[in-house]
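Shown next as structure tokens: one chain only, the form predicted alone.
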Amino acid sequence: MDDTGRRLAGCFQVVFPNLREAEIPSASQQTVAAWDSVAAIIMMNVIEDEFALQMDLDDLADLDSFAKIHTHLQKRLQVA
């Protein structure tokens, strides 16, 4: 896993402390029962703090898995 992925996995561990490390790369709203709308907002805030960037709330509905968030961050960090 690249540095972005490791840092993002740390964000997931903060928001979902009961999620095993091995489960994080395949985590999604469908597979994580605790991933509700409140958890999604908290995740956005944790990611903003970790990566020092502003997330767009309009993207929230599309960012519903570790993989999608990881890809989104990789694109954002290349531009920054």
Given for the second form:
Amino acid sequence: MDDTGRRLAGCFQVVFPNLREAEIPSASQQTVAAWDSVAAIIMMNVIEDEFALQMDLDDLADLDSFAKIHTHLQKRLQVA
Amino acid sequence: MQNCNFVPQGENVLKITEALKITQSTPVNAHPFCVVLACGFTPLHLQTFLSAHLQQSLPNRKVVVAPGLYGTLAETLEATSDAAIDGIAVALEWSDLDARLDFRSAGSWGRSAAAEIVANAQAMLDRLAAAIARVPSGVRVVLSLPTLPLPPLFHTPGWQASEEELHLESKIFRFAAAVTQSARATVINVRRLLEVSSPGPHFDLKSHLHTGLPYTTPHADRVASQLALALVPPAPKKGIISDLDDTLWNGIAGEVGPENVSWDMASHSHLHGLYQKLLASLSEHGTLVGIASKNDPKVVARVFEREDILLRPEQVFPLEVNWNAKSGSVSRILGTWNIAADSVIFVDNSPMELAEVAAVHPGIECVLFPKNDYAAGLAMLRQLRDACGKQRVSSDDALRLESIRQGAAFRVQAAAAATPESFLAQAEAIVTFDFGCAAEPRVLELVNKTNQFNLNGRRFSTADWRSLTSQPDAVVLSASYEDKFGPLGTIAVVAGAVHGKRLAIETWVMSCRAFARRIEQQTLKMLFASTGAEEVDFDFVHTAKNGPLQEFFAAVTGEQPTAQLRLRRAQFDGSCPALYHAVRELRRAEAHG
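What I would like now is the form predicted in complex with the partner chain, since the data block earlier showed the form predicted alone; can you produce it?
Every chain and every other molecule in the complex is listed next, the one we just looked at coming first.
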């Protein structure tokens, strides 16, 4: 996992403290019961804290798995 | 040392990640601290931040913040009948008063809307006031007033206040004043809240429309921090020790003469006058004010004789005016007040003097008087008010300085008396025990701030205290004291429960102002007599500060107190010295049904 992935995994550990480390890369709204709409918003804020960037609430619905968020962040950080 | 960089209380800014980590680090088996969060919007980060700030204030408790349902602020308040909760935090916004004030509402902003909104707002505020009045007594209610802008639905341009907007503001403040006056709620200062909130916008329309949370993340943190501060307020500082030259007044009295030091507008020294006025105000409200100055006592006395002085001599005690190290003066003042250095602020214009005092008295808060810096001066005045301000002022606060002055006279005369016995016998002391005092705010305040004569150092939330004092066979009494030197006010509290012939005491505190008067023996005598107990078990815990209580028990029992501390009636009777107080009882029959 690259540095972005490792930092994102840290965000997941903050938002979902009961999620095991090995489960994080495959985590999604379908596999994590605690990942509801509130958790999704909190996740965006935690990512903002970690990566010092602004997330767009319009992207909320699409960012429903670790893999998608990871890809989204890689693109954002490349542009930056 | 603090150099006028005013940091308002609650200015501990958190990020959401930090807040989550704090809430996740709760002690597993800790006693819960339960708060209902009543707000009409999606609580989201407000809930997280409120939990985190409370958890920081209560590291040994497990904070649980339970929000009400979306759009049901009034219903949430009305449904809160559980006396076991510790507090209710109400985050009121305009949208709670009428749906048309909510950007998420499809309600019309037409011509007739404004007047209807004003009428509806009054009805809703009346409902909220009634709901707050019905919250079980003892459950702390804290309330933040609307912090967000009103929607642009009124006919005036935004820079002009419309009549309806002013009516809404007026109704909100009248509502807030009413709930404050009735002592049913603590209202957050909305101007301070907006001041400490981030300089950027507080309202996030996108978040509001998408998620239901109208606050920007930093603003949610600020609102939460102020609500947490009101729910778990820090103990106010008990005293201020001030320097004189170039601090309480402008100039060096010994050089320019007592008639030429100044604190007025004409001399451009009014900052000193403001400082005097603040100290006078704090003194009237129960904060102790003392003086530590390297000076000539005669010169200082002449300054305090001036008719234009704003801090009156009777508002200050003691004055330590000499040419020795200020740390020594501070020691003597702390001894006279009988309080610890960490309860006191020392103000001086000299960094060197501050450093000298700080080195000898760890824990004392040292504040530099910013002589020619007006912005820093204003910040210092606000800092002192924040540190010493009280949520409510009791009649005992007004007595405090006078009782300490009388206490000093008491000690002087006691030392001069032929024997301690003859002095106590002639003191004309009266101890009044009140058996119906459990709900008096002063009683819990005394329990939560007393350190030296304190059975175990335990502090209580309002709900915890109510739970302890409402248990079956509970015994709660307070003691007030006065003698020929004057009244000390309420100075002791005991709480426990009777189990047959055994009395179990869970809390016993006595103000240090009341030491050396045998009030503790009189209290035990009253407990044995009023409960019929043959033995008393004390829930004693050794603390770093309760040495005076340990000495008392050692004198009564002949050995150092331990966790299983038991005192039998015969043992007490055998060790009790002569007691000379007249004893009065209040509400004993009521308390015992």
